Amino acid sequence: MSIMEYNGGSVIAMVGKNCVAIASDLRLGVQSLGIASNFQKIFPVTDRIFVGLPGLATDVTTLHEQFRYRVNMYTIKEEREIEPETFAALVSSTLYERRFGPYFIEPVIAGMQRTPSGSYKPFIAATDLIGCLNFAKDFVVAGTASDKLFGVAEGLWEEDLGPEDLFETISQTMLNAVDRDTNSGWGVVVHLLTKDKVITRTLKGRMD
(Lines of atoms letter the chains of each structure in order from A and count residues from 1; the text may use other names and numbers.)
(Lines give C-alpha, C1' and ligand atoms only; values in the text may rest on other atoms or scores of the structure.)
Protein backbone atom coordinates (compact mmCIF):
# COMPACT_ATOMS: atom_id res chain seq x y z
CA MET A 1 0.00 0.00 0.00
CA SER A 2 1.19 3.49 -0.86
CA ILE A 3 1.20 6.09 1.94
CA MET A 4 -0.72 8.33 -0.51
CA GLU A 5 -3.67 5.91 -0.19
CA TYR A 6 -3.53 5.54 3.61
CA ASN A 7 -6.34 8.04 4.36
CA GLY A 8 -7.97 7.96 0.92
CA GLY A 9 -9.73 10.86 -0.79
CA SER A 10 -9.93 12.37 -4.26
CA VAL A 11 -10.12 15.86 -5.81
CA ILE A 12 -11.00 17.10 -9.31
CA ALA A 13 -10.96 20.60 -10.86
CA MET A 14 -12.75 21.38 -14.12
CA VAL A 15 -12.90 24.35 -16.49
CA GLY A 16 -16.06 25.89 -17.96
CA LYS A 17 -16.92 29.03 -19.87
CA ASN A 18 -15.89 31.94 -17.60
CA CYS A 19 -16.15 29.64 -14.59
CA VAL A 20 -14.23 26.89 -12.85
CA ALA A 21 -15.25 24.16 -10.39
CA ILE A 22 -13.38 22.05 -7.84
CA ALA A 23 -14.83 19.07 -5.98
CA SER A 24 -13.70 16.51 -3.43
CA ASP A 25 -15.17 13.62 -1.49
CA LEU A 26 -15.73 13.92 2.27
CA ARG A 27 -14.40 10.59 3.55
CA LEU A 28 -11.57 10.26 6.05
CA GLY A 29 -10.40 6.73 6.68
CA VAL A 30 -7.48 4.56 7.66
CA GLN A 31 -7.31 2.20 4.67
CA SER A 32 -10.70 0.44 4.66
CA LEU A 33 -11.74 1.74 8.12
CA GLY A 34 -14.01 4.79 7.91
CA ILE A 35 -13.43 7.53 10.49
CA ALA A 36 -15.34 10.66 9.38
CA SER A 37 -17.72 11.74 6.62
CA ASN A 38 -17.08 15.51 6.85
CA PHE A 39 -13.32 15.82 6.29
CA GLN A 40 -12.50 18.95 4.30
CA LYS A 41 -9.88 18.59 1.57
CA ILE A 42 -10.61 21.86 -0.27
CA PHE A 43 -9.69 25.22 1.26
CA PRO A 44 -10.24 28.84 0.12
CA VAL A 45 -7.01 30.75 -0.47
CA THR A 46 -8.63 34.02 -1.60
CA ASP A 47 -12.10 34.90 -2.92
CA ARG A 48 -10.95 33.63 -6.35
CA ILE A 49 -8.70 30.67 -5.52
CA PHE A 50 -9.35 27.26 -3.96
CA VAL A 51 -6.80 24.53 -3.30
CA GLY A 52 -7.61 20.84 -2.91
CA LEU A 53 -5.24 18.71 -0.82
CA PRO A 54 -5.75 14.94 -1.28
CA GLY A 55 -3.30 12.63 0.46
CA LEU A 56 -2.13 11.98 4.02
CA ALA A 57 -4.56 13.67 6.44
CA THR A 58 -1.91 15.04 8.82
CA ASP A 59 -0.10 16.67 5.89
CA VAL A 60 -3.40 18.21 4.70
CA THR A 61 -3.60 20.21 7.94
CA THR A 62 0.11 21.08 7.92
CA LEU A 63 0.19 22.24 4.30
CA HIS A 64 -3.04 24.22 4.62
CA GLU A 65 -1.51 26.25 7.46
CA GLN A 66 1.75 26.61 5.53
CA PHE A 67 -0.04 27.99 2.46
CA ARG A 68 -2.19 30.30 4.60
CA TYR A 69 0.94 31.76 6.21
CA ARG A 70 2.77 32.24 2.92
CA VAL A 71 -0.22 33.80 1.16
CA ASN A 72 -0.68 36.24 4.06
CA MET A 73 3.02 37.16 3.87
CA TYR A 74 2.71 37.68 0.11
CA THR A 75 -0.35 39.93 0.59
CA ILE A 76 1.44 42.06 3.21
CA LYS A 77 4.63 42.35 1.18
CA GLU A 78 3.09 42.93 -2.27
CA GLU A 79 0.04 44.88 -1.01
CA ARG A 80 -2.22 43.01 -3.42
CA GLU A 81 -4.11 39.73 -3.63
CA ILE A 82 -2.23 36.72 -4.97
CA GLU A 83 -3.24 35.47 -8.44
CA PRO A 84 -3.93 31.77 -9.16
CA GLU A 85 -0.87 31.37 -11.40
CA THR A 86 1.38 32.93 -8.74
CA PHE A 87 -0.18 30.73 -6.06
CA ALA A 88 0.51 27.65 -8.20
CA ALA A 89 4.20 28.65 -8.30
CA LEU A 90 4.14 29.17 -4.51
CA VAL A 91 2.66 25.67 -4.04
CA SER A 92 5.29 24.19 -6.33
CA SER A 93 8.23 25.84 -4.55
CA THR A 94 6.84 24.96 -1.09
CA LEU A 95 6.67 21.27 -2.02
CA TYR A 96 10.03 21.25 -3.81
CA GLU A 97 11.74 22.63 -0.70
CA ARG A 98 10.84 19.36 1.03
CA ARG A 99 11.66 17.05 -1.90
CA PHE A 100 13.96 14.78 0.17
CA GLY A 101 11.30 14.28 2.84
CA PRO A 102 8.14 15.29 0.99
CA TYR A 103 4.62 16.07 2.12
CA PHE A 104 2.39 13.22 0.94
CA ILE A 105 -0.05 15.54 -0.81
CA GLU A 106 -0.86 16.17 -4.49
CA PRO A 107 -2.44 19.67 -4.55
CA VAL A 108 -5.10 20.71 -7.07
CA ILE A 109 -5.55 24.45 -7.66
CA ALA A 110 -8.59 26.15 -9.20
CA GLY A 111 -9.22 29.88 -9.58
CA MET A 112 -10.19 32.83 -11.73
CA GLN A 113 -7.08 34.50 -13.16
CA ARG A 114 -7.17 38.25 -13.80
CA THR A 115 -6.01 39.09 -17.35
CA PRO A 116 -4.17 42.31 -18.34
CA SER A 117 -7.44 43.62 -19.83
CA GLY A 118 -9.14 43.35 -16.42
CA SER A 119 -11.36 40.38 -17.25
CA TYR A 120 -11.10 36.93 -15.69
CA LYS A 121 -10.31 33.53 -17.15
CA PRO A 122 -10.53 30.09 -15.50
CA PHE A 123 -7.29 28.55 -14.25
CA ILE A 124 -6.58 25.01 -13.03
CA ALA A 125 -3.35 23.23 -12.16
CA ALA A 126 -2.12 20.24 -10.19
CA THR A 127 1.25 19.13 -8.86
CA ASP A 128 2.80 15.89 -7.74
CA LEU A 129 4.17 15.52 -4.21
CA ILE A 130 7.48 17.30 -5.03
CA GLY A 131 5.85 20.22 -6.83
CA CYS A 132 6.01 19.39 -10.57
CA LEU A 133 3.25 21.56 -12.07
CA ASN A 134 0.67 20.28 -14.54
CA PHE A 135 -1.45 22.96 -16.26
CA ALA A 136 -4.58 21.84 -18.13
CA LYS A 137 -7.32 23.35 -20.28
CA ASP A 138 -10.01 20.83 -19.36
CA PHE A 139 -9.63 19.09 -15.97
CA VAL A 140 -7.08 17.84 -13.45
CA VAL A 141 -7.50 15.03 -10.92
CA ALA A 142 -5.67 13.64 -7.88
CA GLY A 143 -6.26 11.06 -5.19
CA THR A 144 -7.09 7.38 -4.89
CA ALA A 145 -9.94 7.53 -7.44
CA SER A 146 -7.93 9.47 -10.04
CA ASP A 147 -8.03 6.65 -12.65
CA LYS A 148 -11.83 6.48 -12.42
CA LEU A 149 -12.13 10.29 -12.41
CA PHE A 150 -10.08 10.50 -15.62
CA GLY A 151 -12.30 7.92 -17.31
CA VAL A 152 -15.64 9.50 -16.36
CA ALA A 153 -14.43 13.09 -16.98
CA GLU A 154 -13.15 12.18 -20.46
CA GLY A 155 -16.64 10.99 -21.32
CA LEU A 156 -18.65 13.83 -19.77
CA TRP A 157 -16.58 17.03 -20.10
CA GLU A 158 -17.24 19.40 -23.01
CA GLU A 159 -15.82 22.79 -23.95
CA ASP A 160 -17.53 26.05 -22.90
CA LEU A 161 -19.87 24.59 -20.28
CA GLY A 162 -21.95 27.20 -18.44
CA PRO A 163 -21.87 27.36 -14.61
CA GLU A 164 -24.86 25.05 -14.03
CA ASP A 165 -23.77 22.58 -16.72
CA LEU A 166 -20.25 22.56 -15.27
CA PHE A 167 -21.65 21.90 -11.79
CA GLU A 168 -23.72 19.00 -13.14
CA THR A 169 -20.75 17.57 -15.04
CA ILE A 170 -18.27 17.72 -12.15
CA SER A 171 -20.89 16.37 -9.71
CA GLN A 172 -21.74 13.36 -11.90
CA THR A 173 -18.04 12.73 -12.55
CA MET A 174 -17.19 12.75 -8.84
CA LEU A 175 -20.19 10.74 -7.64
CA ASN A 176 -19.76 8.02 -10.28
CA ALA A 177 -15.97 7.77 -9.87
CA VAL A 178 -15.92 7.48 -6.06
CA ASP A 179 -18.59 4.76 -6.21
CA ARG A 180 -15.89 2.58 -7.79
CA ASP A 181 -13.20 3.36 -5.21
CA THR A 182 -13.23 1.95 -1.67
CA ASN A 183 -11.01 4.72 -0.26
CA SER A 184 -13.10 7.69 -1.47
CA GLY A 185 -16.73 8.74 -1.23
CA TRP A 186 -19.24 9.35 1.59
CA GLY A 187 -20.51 12.55 0.00
CA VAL A 188 -19.07 15.26 -2.22
CA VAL A 189 -18.51 19.02 -1.81
CA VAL A 190 -18.40 21.20 -4.95
CA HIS A 191 -17.17 24.80 -5.17
CA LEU A 192 -18.16 26.69 -8.34
CA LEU A 193 -16.25 29.93 -9.03
CA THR A 194 -17.30 32.69 -11.41
CA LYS A 195 -15.80 36.17 -11.70
CA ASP A 196 -18.13 37.62 -9.06
CA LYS A 197 -19.27 34.79 -6.78
CA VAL A 198 -18.56 31.36 -5.29
CA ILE A 199 -21.29 28.74 -5.00
CA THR A 200 -20.69 25.82 -2.61
CA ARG A 201 -22.93 22.77 -2.62
CA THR A 202 -22.70 19.50 -0.67
CA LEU A 203 -23.99 16.33 -2.33
CA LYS A 204 -25.06 13.11 -0.66
CA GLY A 205 -23.26 9.98 -1.76
CA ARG A 206 -23.31 6.29 -0.99
CA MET A 207 -22.29 5.52 2.59
CA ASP A 208 -21.52 1.82 2.23
Second form
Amino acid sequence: MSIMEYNGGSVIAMVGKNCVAIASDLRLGVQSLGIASNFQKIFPVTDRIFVGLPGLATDVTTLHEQFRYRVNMYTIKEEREIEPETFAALVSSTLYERRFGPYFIEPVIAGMQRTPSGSYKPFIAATDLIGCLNFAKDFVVAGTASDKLFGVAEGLWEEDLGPEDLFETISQTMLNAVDRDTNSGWGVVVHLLTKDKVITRTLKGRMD
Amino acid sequence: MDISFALTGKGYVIVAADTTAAHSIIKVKLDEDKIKTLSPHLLMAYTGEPGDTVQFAEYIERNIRLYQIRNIYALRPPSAASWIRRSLADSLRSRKPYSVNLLLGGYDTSTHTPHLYWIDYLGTLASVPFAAHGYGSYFALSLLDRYHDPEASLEEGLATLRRCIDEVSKRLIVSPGKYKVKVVDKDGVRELDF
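Show the same protein again, this time as the form predicted in complex with its partner chain rather than the form predicted alone.
Now the full complex is given, and it begins with the chain already shown.
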Protein backbone atom coordinates (compact mmCIF):
# COMPACT_ATOMS: atom_id res chain seq x y z
CA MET A 1 0.00 0.00 0.00
CA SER A 2 1.35 3.39 -1.03
CA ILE A 3 0.38 6.53 0.87
CA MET A 4 -0.30 8.21 -2.51
CA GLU A 5 -3.14 5.73 -3.12
CA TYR A 6 -4.61 5.78 0.40
CA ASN A 7 -7.54 8.13 -0.31
CA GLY A 8 -7.81 7.67 -4.10
CA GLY A 9 -8.60 10.39 -6.66
CA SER A 10 -7.38 11.62 -10.02
CA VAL A 11 -6.95 14.88 -11.93
CA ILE A 12 -6.35 15.69 -15.61
CA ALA A 13 -5.78 18.96 -17.51
CA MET A 14 -5.91 19.48 -21.29
CA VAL A 15 -5.01 22.26 -23.69
CA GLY A 16 -7.41 23.39 -26.43
CA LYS A 17 -7.55 26.25 -28.93
CA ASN A 18 -7.60 29.42 -26.78
CA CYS A 19 -8.93 27.38 -23.86
CA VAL A 20 -7.90 24.88 -21.20
CA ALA A 21 -9.85 22.35 -19.18
CA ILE A 22 -9.16 20.63 -15.86
CA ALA A 23 -11.19 17.75 -14.43
CA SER A 24 -11.19 15.52 -11.36
CA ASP A 25 -13.26 12.83 -9.72
CA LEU A 26 -15.17 13.47 -6.47
CA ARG A 27 -14.37 10.38 -4.42
CA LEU A 28 -12.81 10.35 -0.97
CA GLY A 29 -12.06 6.90 0.36
CA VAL A 30 -9.99 5.02 2.88
CA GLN A 31 -8.43 2.41 0.63
CA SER A 32 -11.42 0.49 -0.81
CA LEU A 33 -14.00 1.98 1.59
CA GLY A 34 -15.81 5.01 0.14
CA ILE A 35 -16.35 7.90 2.60
CA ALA A 36 -17.62 10.87 0.57
CA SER A 37 -18.73 11.54 -3.01
CA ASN A 38 -18.39 15.33 -2.81
CA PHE A 39 -14.68 15.76 -2.13
CA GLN A 40 -13.35 18.59 -4.32
CA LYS A 41 -9.71 18.27 -5.40
CA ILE A 42 -9.65 21.25 -7.79
CA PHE A 43 -9.52 24.79 -6.40
CA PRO A 44 -9.68 28.23 -8.02
CA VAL A 45 -6.50 30.27 -7.49
CA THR A 46 -7.41 33.39 -9.48
CA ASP A 47 -10.15 34.09 -12.04
CA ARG A 48 -8.09 32.25 -14.66
CA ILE A 49 -6.01 29.68 -12.75
CA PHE A 50 -7.16 26.37 -11.26
CA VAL A 51 -5.05 23.90 -9.30
CA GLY A 52 -5.87 20.21 -8.86
CA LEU A 53 -4.41 18.41 -5.85
CA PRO A 54 -4.76 14.61 -6.06
CA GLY A 55 -3.08 12.51 -3.39
CA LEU A 56 -3.35 12.20 0.40
CA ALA A 57 -6.59 13.97 1.41
CA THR A 58 -5.18 15.65 4.53
CA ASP A 59 -2.51 17.26 2.36
CA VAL A 60 -5.13 18.29 -0.22
CA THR A 61 -6.68 20.57 2.41
CA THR A 62 -3.35 21.62 3.96
CA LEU A 63 -1.82 22.55 0.59
CA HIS A 64 -4.98 24.31 -0.58
CA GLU A 65 -4.79 26.50 2.53
CA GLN A 66 -1.04 26.99 2.06
CA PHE A 67 -1.44 28.07 -1.59
CA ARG A 68 -4.34 30.37 -0.73
CA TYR A 69 -2.16 32.09 1.88
CA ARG A 70 0.86 32.45 -0.42
CA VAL A 71 -1.20 33.69 -3.39
CA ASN A 72 -2.93 36.26 -1.15
CA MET A 73 0.48 37.48 0.10
CA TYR A 74 1.73 37.69 -3.51
CA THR A 75 -1.36 39.65 -4.59
CA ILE A 76 -0.94 42.16 -1.73
CA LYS A 77 2.81 42.65 -2.21
CA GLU A 78 2.77 42.84 -6.02
CA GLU A 79 -0.59 44.64 -6.28
CA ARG A 80 -1.56 42.36 -9.19
CA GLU A 81 -2.85 38.85 -9.70
CA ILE A 82 -0.41 35.97 -10.05
CA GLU A 83 0.18 34.51 -13.56
CA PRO A 84 -0.12 30.74 -14.17
CA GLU A 85 3.60 30.31 -14.91
CA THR A 86 4.53 32.16 -11.71
CA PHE A 87 2.00 30.14 -9.73
CA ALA A 88 3.57 26.93 -11.09
CA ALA A 89 6.94 28.10 -9.73
CA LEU A 90 5.28 28.86 -6.38
CA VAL A 91 3.78 25.35 -6.28
CA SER A 92 7.15 23.82 -7.14
CA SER A 93 9.09 25.71 -4.46
CA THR A 94 6.39 25.10 -1.83
CA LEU A 95 6.70 21.35 -2.40
CA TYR A 96 10.51 21.33 -2.59
CA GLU A 97 10.63 23.10 0.78
CA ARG A 98 9.48 19.74 2.17
CA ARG A 99 12.00 17.73 0.09
CA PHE A 100 12.78 15.20 2.85
CA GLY A 101 9.30 14.95 4.40
CA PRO A 102 7.01 15.73 1.49
CA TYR A 103 3.32 16.51 1.12
CA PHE A 104 1.86 13.48 -0.66
CA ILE A 105 0.28 15.46 -3.49
CA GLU A 106 0.96 15.69 -7.23
CA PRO A 107 -0.47 19.06 -8.25
CA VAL A 108 -1.89 19.84 -11.70
CA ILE A 109 -2.15 23.49 -12.78
CA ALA A 110 -4.35 24.87 -15.55
CA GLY A 111 -4.72 28.52 -16.50
CA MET A 112 -4.82 31.18 -19.17
CA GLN A 113 -1.46 32.96 -19.33
CA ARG A 114 -1.36 36.63 -20.33
CA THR A 115 1.12 37.30 -23.17
CA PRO A 116 3.10 40.57 -23.60
CA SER A 117 0.76 41.50 -26.47
CA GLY A 118 -2.21 41.37 -24.09
CA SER A 119 -3.81 38.21 -25.45
CA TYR A 120 -4.17 34.94 -23.52
CA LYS A 121 -2.61 31.55 -24.19
CA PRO A 122 -3.50 28.25 -22.55
CA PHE A 123 -1.11 26.94 -19.87
CA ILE A 124 -0.94 23.58 -18.13
CA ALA A 125 1.65 22.03 -15.86
CA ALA A 126 2.04 19.23 -13.35
CA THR A 127 4.61 18.40 -10.71
CA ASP A 128 5.59 15.33 -8.73
CA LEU A 129 5.30 15.31 -4.93
CA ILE A 130 8.61 17.15 -4.43
CA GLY A 131 7.88 19.84 -7.01
CA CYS A 132 9.60 18.71 -10.23
CA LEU A 133 7.71 20.69 -12.90
CA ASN A 134 6.43 19.17 -16.12
CA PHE A 135 5.22 21.71 -18.70
CA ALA A 136 3.23 19.81 -21.32
CA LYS A 137 1.65 21.22 -24.46
CA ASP A 138 -1.09 18.60 -24.79
CA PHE A 139 -2.31 17.15 -21.47
CA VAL A 140 -1.13 16.25 -17.96
CA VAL A 141 -2.48 13.60 -15.59
CA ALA A 142 -2.06 12.69 -11.91
CA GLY A 143 -3.61 10.46 -9.26
CA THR A 144 -4.52 6.80 -8.85
CA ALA A 145 -6.01 6.53 -12.36
CA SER A 146 -3.09 8.37 -14.02
CA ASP A 147 -1.99 5.33 -16.03
CA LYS A 148 -5.53 4.84 -17.38
CA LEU A 149 -5.91 8.59 -18.01
CA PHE A 150 -2.70 8.57 -20.07
CA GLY A 151 -4.05 5.78 -22.26
CA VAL A 152 -7.48 7.28 -22.92
CA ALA A 153 -6.16 10.84 -23.33
CA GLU A 154 -3.52 9.64 -25.78
CA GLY A 155 -6.32 8.18 -27.89
CA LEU A 156 -8.90 10.98 -27.67
CA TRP A 157 -6.93 14.24 -27.50
CA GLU A 158 -6.12 16.18 -30.66
CA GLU A 159 -4.67 19.60 -31.38
CA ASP A 160 -6.71 22.85 -31.49
CA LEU A 161 -9.96 21.61 -29.97
CA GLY A 162 -12.54 24.35 -29.43
CA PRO A 163 -14.06 24.86 -25.95
CA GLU A 164 -17.07 22.56 -26.46
CA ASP A 165 -15.00 19.82 -28.17
CA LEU A 166 -12.37 20.08 -25.44
CA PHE A 167 -15.08 19.72 -22.78
CA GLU A 168 -16.36 16.57 -24.47
CA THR A 169 -12.84 15.15 -24.83
CA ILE A 170 -11.79 15.75 -21.22
CA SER A 171 -15.16 14.52 -19.87
CA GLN A 172 -15.05 11.26 -21.82
CA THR A 173 -11.37 10.74 -20.92
CA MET A 174 -12.09 11.20 -17.23
CA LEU A 175 -15.32 9.15 -17.10
CA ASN A 176 -13.83 6.20 -18.95
CA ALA A 177 -10.50 6.20 -17.13
CA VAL A 178 -12.01 6.29 -13.61
CA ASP A 179 -14.34 3.39 -14.47
CA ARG A 180 -11.21 1.22 -14.71
CA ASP A 181 -9.86 2.44 -11.35
CA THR A 182 -11.28 1.22 -8.03
CA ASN A 183 -9.97 4.18 -6.05
CA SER A 184 -11.28 6.97 -8.30
CA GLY A 185 -14.76 7.89 -9.53
CA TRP A 186 -18.06 8.65 -7.76
CA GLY A 187 -18.75 11.65 -10.04
CA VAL A 188 -16.61 14.06 -12.02
CA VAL A 189 -16.23 17.84 -12.04
CA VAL A 190 -14.92 19.71 -15.11
CA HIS A 191 -13.72 23.33 -15.27
CA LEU A 192 -13.38 24.88 -18.73
CA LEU A 193 -11.39 28.12 -18.96
CA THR A 194 -11.43 30.57 -21.86
CA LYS A 195 -9.94 34.08 -21.92
CA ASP A 196 -13.06 35.70 -20.48
CA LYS A 197 -15.01 33.04 -18.65
CA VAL A 198 -14.98 29.82 -16.62
CA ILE A 199 -17.58 27.09 -17.07
CA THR A 200 -17.91 24.50 -14.30
CA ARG A 201 -19.95 21.38 -14.89
CA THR A 202 -20.54 18.38 -12.61
CA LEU A 203 -20.91 15.04 -14.41
CA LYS A 204 -22.76 12.00 -13.17
CA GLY A 205 -20.58 8.92 -13.12
CA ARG A 206 -20.89 5.28 -12.11
CA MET A 207 -21.40 5.02 -8.35
CA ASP A 208 -19.62 1.70 -7.89
CA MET B 1 -12.37 -1.21 18.78
CA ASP B 2 -14.85 1.57 19.36
CA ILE B 3 -17.69 2.48 17.06
CA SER B 4 -19.36 5.80 16.30
CA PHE B 5 -22.13 6.85 13.91
CA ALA B 6 -23.65 10.18 12.94
CA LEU B 7 -26.38 11.27 10.56
CA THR B 8 -28.07 14.50 9.56
CA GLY B 9 -31.80 15.07 9.11
CA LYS B 10 -34.20 17.96 8.78
CA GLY B 11 -32.66 20.55 11.12
CA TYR B 12 -30.68 18.18 13.34
CA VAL B 13 -27.62 15.94 13.62
CA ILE B 14 -27.64 12.69 15.60
CA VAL B 15 -24.31 11.52 16.99
CA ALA B 16 -23.96 8.08 18.58
CA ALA B 17 -20.99 6.29 20.12
CA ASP B 18 -20.62 3.04 22.02
CA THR B 19 -19.87 3.29 25.75
CA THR B 20 -17.31 0.53 26.30
CA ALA B 21 -13.75 1.23 27.37
CA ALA B 22 -11.58 -1.77 26.55
CA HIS B 23 -8.08 -2.92 27.43
CA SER B 24 -7.14 -5.52 24.79
CA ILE B 25 -9.83 -8.22 25.22
CA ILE B 26 -11.19 -6.95 28.53
CA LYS B 27 -14.10 -4.51 28.91
CA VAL B 28 -13.11 -2.29 31.83
CA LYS B 29 -15.95 0.23 31.74
CA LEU B 30 -19.46 0.09 30.24
CA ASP B 31 -20.68 3.67 30.60
CA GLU B 32 -17.89 5.78 29.09
CA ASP B 33 -19.16 8.95 27.40
CA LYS B 34 -17.22 9.41 24.14
CA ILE B 35 -19.21 12.40 22.89
CA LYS B 36 -18.15 15.85 24.06
CA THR B 37 -20.26 18.99 23.89
CA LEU B 38 -17.85 21.61 22.52
CA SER B 39 -20.27 24.55 22.42
CA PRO B 40 -24.04 25.05 22.75
CA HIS B 41 -24.55 23.77 19.18
CA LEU B 42 -21.55 21.52 18.60
CA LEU B 43 -20.95 17.83 19.35
CA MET B 44 -17.81 15.76 18.88
CA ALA B 45 -17.58 11.97 19.04
CA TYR B 46 -14.02 10.73 19.45
CA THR B 47 -12.50 7.27 18.99
CA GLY B 48 -9.00 5.90 18.64
CA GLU B 49 -5.94 5.29 20.82
CA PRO B 50 -7.00 5.32 24.50
CA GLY B 51 -5.32 8.24 26.27
CA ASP B 52 -4.83 10.23 23.08
CA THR B 53 -8.59 10.49 22.65
CA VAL B 54 -9.42 12.12 25.98
CA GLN B 55 -6.27 14.25 25.94
CA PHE B 56 -7.03 15.60 22.46
CA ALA B 57 -10.78 15.99 23.04
CA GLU B 58 -10.17 18.03 26.20
CA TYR B 59 -7.62 20.21 24.39
CA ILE B 60 -10.18 20.92 21.67
CA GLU B 61 -13.00 21.45 24.18
CA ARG B 62 -11.03 24.00 26.23
CA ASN B 63 -9.82 25.91 23.17
CA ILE B 64 -13.30 26.13 21.62
CA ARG B 65 -14.53 27.38 25.01
CA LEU B 66 -11.70 29.92 25.19
CA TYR B 67 -12.67 31.24 21.75
CA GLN B 68 -16.25 31.65 22.91
CA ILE B 69 -15.20 33.51 26.06
CA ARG B 70 -12.94 35.86 24.08
CA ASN B 71 -15.34 36.54 21.21
CA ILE B 72 -18.79 36.15 22.86
CA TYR B 73 -19.90 34.02 19.92
CA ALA B 74 -18.83 30.39 19.53
CA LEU B 75 -17.12 29.19 16.34
CA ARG B 76 -19.63 28.06 13.72
CA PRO B 77 -19.41 24.38 12.72
CA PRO B 78 -17.40 24.83 9.46
CA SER B 79 -14.82 27.05 11.21
CA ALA B 80 -14.58 24.73 14.20
CA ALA B 81 -14.09 21.78 11.82
CA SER B 82 -11.28 23.59 9.97
CA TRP B 83 -9.50 24.43 13.21
CA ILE B 84 -9.80 20.91 14.61
CA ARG B 85 -8.60 19.46 11.31
CA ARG B 86 -5.58 21.74 11.34
CA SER B 87 -4.75 20.63 14.91
CA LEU B 88 -4.72 16.99 13.78
CA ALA B 89 -2.83 17.71 10.54
CA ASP B 90 -0.10 19.58 12.45
CA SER B 91 0.01 16.79 15.02
CA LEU B 92 0.45 14.17 12.27
CA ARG B 93 3.83 15.64 11.28
CA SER B 94 5.02 16.07 14.87
CA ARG B 95 7.17 13.73 16.96
CA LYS B 96 4.17 12.07 18.63
CA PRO B 97 0.93 12.37 16.60
CA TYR B 98 -2.49 11.99 18.19
CA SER B 99 -4.33 8.97 16.74
CA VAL B 100 -7.88 10.19 17.17
CA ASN B 101 -10.81 9.89 14.78
CA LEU B 102 -13.69 12.33 15.08
CA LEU B 103 -17.26 12.92 14.02
CA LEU B 104 -18.21 16.57 14.38
CA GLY B 105 -21.92 17.39 14.36
CA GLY B 106 -23.20 20.92 14.67
CA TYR B 107 -26.13 23.20 14.03
CA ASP B 108 -25.39 26.59 12.49
CA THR B 109 -27.73 29.02 14.23
CA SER B 110 -27.15 31.80 11.69
CA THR B 111 -27.94 29.79 8.53
CA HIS B 112 -30.19 27.24 10.30
CA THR B 113 -28.44 24.26 8.73
CA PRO B 114 -27.12 21.07 10.30
CA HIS B 115 -23.46 20.21 9.58
CA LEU B 116 -21.65 16.91 9.88
CA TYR B 117 -17.91 16.39 9.40
CA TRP B 118 -15.93 13.18 9.17
CA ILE B 119 -12.36 13.71 10.42
CA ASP B 120 -9.66 11.05 10.79
CA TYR B 121 -6.31 11.01 12.59
CA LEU B 122 -4.46 12.13 9.44
CA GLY B 123 -6.43 15.38 9.38
CA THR B 124 -8.71 14.34 6.53
CA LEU B 125 -11.86 16.47 6.60
CA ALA B 126 -15.03 15.52 4.72
CA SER B 127 -18.42 17.18 4.91
CA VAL B 128 -20.95 14.35 4.69
CA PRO B 129 -24.69 13.59 5.17
CA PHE B 130 -23.86 10.55 7.34
CA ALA B 131 -20.67 9.01 8.70
CA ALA B 132 -19.18 6.26 10.83
CA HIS B 133 -15.84 5.31 12.38
CA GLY B 134 -14.48 1.95 13.45
CA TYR B 135 -15.70 -1.51 12.46
CA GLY B 136 -19.27 -0.18 12.50
CA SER B 137 -18.56 1.76 9.31
CA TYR B 138 -18.38 -1.43 7.23
CA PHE B 139 -22.02 -2.21 8.12
CA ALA B 140 -23.50 1.22 8.73
CA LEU B 141 -22.33 3.08 5.61
CA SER B 142 -24.04 0.69 3.20
CA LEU B 143 -27.21 0.71 5.33
CA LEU B 144 -27.19 4.49 5.41
CA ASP B 145 -26.66 4.62 1.62
CA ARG B 146 -30.00 2.83 1.37
CA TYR B 147 -32.04 4.37 4.22
CA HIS B 148 -30.64 7.84 4.94
CA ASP B 149 -32.98 10.74 4.17
CA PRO B 150 -31.69 14.30 4.70
CA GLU B 151 -35.30 15.49 5.08
CA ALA B 152 -36.25 12.89 7.69
CA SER B 153 -37.84 13.85 11.01
CA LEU B 154 -36.01 13.09 14.27
CA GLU B 155 -38.09 9.94 14.83
CA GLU B 156 -37.24 8.64 11.35
CA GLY B 157 -33.58 9.53 11.90
CA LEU B 158 -33.50 7.58 15.15
CA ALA B 159 -35.17 4.62 13.43
CA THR B 160 -32.38 4.66 10.82
CA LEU B 161 -29.77 4.81 13.60
CA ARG B 162 -31.51 1.85 15.26
CA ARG B 163 -31.10 -0.14 12.03
CA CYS B 164 -27.34 0.57 12.04
CA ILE B 165 -26.90 -0.41 15.68
CA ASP B 166 -28.99 -3.58 15.26
CA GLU B 167 -26.99 -4.62 12.21
CA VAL B 168 -23.69 -4.17 14.06
CA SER B 169 -25.04 -6.14 17.05
CA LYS B 170 -26.14 -8.90 14.70
CA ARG B 171 -23.06 -9.26 12.50
CA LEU B 172 -20.02 -7.97 14.40
CA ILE B 173 -18.28 -10.50 16.66
CA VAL B 174 -17.00 -7.90 19.15
CA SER B 175 -20.14 -5.74 19.09
CA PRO B 176 -20.64 -3.32 21.96
CA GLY B 177 -23.80 -3.53 24.09
CA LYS B 178 -24.61 0.08 24.85
CA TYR B 179 -24.57 3.35 22.93
CA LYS B 180 -24.82 6.95 23.98
CA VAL B 181 -26.95 9.03 21.60
CA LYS B 182 -26.90 12.82 21.45
CA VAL B 183 -28.75 15.23 19.19
CA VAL B 184 -27.94 18.80 18.22
CA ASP B 185 -30.61 21.04 16.68
CA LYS B 186 -31.89 24.64 16.96
CA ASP B 187 -32.51 24.19 20.70
CA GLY B 188 -28.94 23.04 21.35
CA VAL B 189 -27.50 19.73 22.50
CA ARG B 190 -29.38 17.03 24.36
CA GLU B 191 -28.90 13.39 25.22
CA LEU B 192 -31.55 10.84 24.28
CA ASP B 193 -32.53 7.61 25.98
CA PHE B 194 -31.98 4.98 23.38
